[in-house]
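Below, in structure tokens: the form predicted on its own, a single chain.
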Amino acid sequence: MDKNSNSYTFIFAIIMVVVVAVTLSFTATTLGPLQKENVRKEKMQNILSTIGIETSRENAEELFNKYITQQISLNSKGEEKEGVNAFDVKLSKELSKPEEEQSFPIYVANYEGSEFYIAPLRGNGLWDAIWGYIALKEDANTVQGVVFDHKGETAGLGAEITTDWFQQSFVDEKVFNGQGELVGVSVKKGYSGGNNKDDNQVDSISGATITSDGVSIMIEKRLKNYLPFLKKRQNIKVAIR
């Protein structure tokens, strides 16, 4: 075939595309299933760091069955669920459920001797979702640990509530206010109260009010789905703001 005619530049391309097609669904096909496996064993490390648990891909589902001894599926009145898994729960779709239909997932961890409750939490950033983890101590209220993540926040300003920094700052925070009241931890702009733990706030990062107003809000709204769950492990009344 003359390869300088449109015949052969038709049929190479068409080849071409084929090739490139096939090649990618092969790869796509190949990896799925590693991918799958990859996101699972980050989301258990995601769980176990935010009680101070460090591990790596090859012993993170190890060391999640040593530590998590309980997995909860819990309905809107705080009932546990029959049946539901809670690990496969995905707040991205509950959320979009009636709340009378959703599952709320809870781990109870059991680490150095003192047990810890990780609620996994989900809202809405500036540009786009926002999520992560807060474990609370045996008390029910007072922040071990935190971790969050984004889809779209901007680099430098959002993105910044990936940092340890940022993190950092809620450890020993509480999330009841003195009146028995839950209310989350509020990334407050221009905070000035130093290092009080009983303030229910945080210093805001610069230039990312809208973020740091979503990361309060979804703190607050996602932990009212489990106070029924937190007022039996407080053993105290407290009151629904």
Contents of the next structure:
Amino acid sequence: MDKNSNSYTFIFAIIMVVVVAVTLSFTATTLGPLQKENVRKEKMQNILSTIGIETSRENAEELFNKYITQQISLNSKGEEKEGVNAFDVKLSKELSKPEEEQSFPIYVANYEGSEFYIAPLRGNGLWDAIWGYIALKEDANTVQGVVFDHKGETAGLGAEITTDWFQQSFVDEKVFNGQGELVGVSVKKGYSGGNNKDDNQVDSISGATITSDGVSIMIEKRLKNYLPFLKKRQNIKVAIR
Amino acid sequence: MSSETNQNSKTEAEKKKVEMLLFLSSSEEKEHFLSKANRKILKDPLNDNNPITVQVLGICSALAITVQLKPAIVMSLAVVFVMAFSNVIISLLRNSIPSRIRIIVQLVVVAAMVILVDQILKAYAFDVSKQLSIFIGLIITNCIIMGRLEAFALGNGVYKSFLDGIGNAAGYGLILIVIAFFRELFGSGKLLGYEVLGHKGVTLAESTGLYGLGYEDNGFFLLSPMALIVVGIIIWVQRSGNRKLIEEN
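If the structure you just shared is the form predicted on its own, then what does the corresponding form predicted in complex with its partner chain look like?
Below, the chain from earlier opens the complete complex, with every other chain and molecule after it.
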């Protein structure tokens, strides 16, 4: 057969595509369970690290089961939803559903005698999605810790949201303002508040204004879904005192 | 007339001589797996024909992933795997690839190899895959790989192409690792994550090793321009030691 004829070229291309497709799908199916397990454990590690527990991938599951006492799914009005496994809820998918069908997971942790509320976050950075977790202390107002991650932010600029110094600046910030309104923590360009923890603001990353704004919007928008839950927890705390 | 026949027979004889020589050389290479020619294919890219410092290819990834030693090593291993096996596959298919779609075929083979590596890393080296995911994808566009497929694998046997792939990827990896060594050492005082220059405390009194003597990390080494400067220094050192690489004018 002539190697340069059209039919030969077509047949060659078709065979090549089929062989490559079969090889790749076989690999993806065989390695799939291992990869999913890695992602699941990383999620546990991230949730635990917001309340200050650093763990290896091997220990993640054990510590997660030990310290996370409740996993609740809420609907968009903040009421508990039955029959939805909070851990399996993917925020990226939820946010594309109609509002009444959305589920918002929240984790209640009990660590060293205190209770923490951990909510997943998801928003937009400059180039692609950003996501993370925020842990609030027992008063459902003060930040215990945050974890951020991103898909494609610029290294050295937007990608700095994953660094310790940036995430540390959120610790002890408040998400409600003095009037009791939920405002989140905004990442402020040219912040001059120093170490002030009551102004709902932290310093932004130089050169990464859009990613910083993305973080502010993400925190405020996502926490709004938990407002009734957080208010309820605050009332409970007041009543107990 | 007689002189013409004479010339003809002379050229015939020369042709036969050349064929004989070719046959001898090819049969000799078949005998020795690491014959002189094969050793040259493997060794040349490490120094005399290094893809980064001599051919100045693959610079982009050399800048991007050399902040730390570990990703540089993993990237090198990934490139060795991708390059060696893409070369082998293209060499195996070289007599059946239609020349009109040969670049597409090369791209498909490289892309498939890269996806395989990415999947394996995601399953067995998750942390590394998170750090490298963008760059692993970039292997597809690594100019060294396409260059070797087009320039070598399409015209050479399987074993030689395999050696050529390993050699070039190793030459690339070698430079990557050298750059990463200096950048991690001076930039963060660590090697493979271990604090080799001592521990950096909050105050001078809490610090040990070189940090205790007042040394501070050179943050410039963590930025991409420094990778380019290190590449420049390596090229300078290499050329001053290897006279063959110095251009005449």
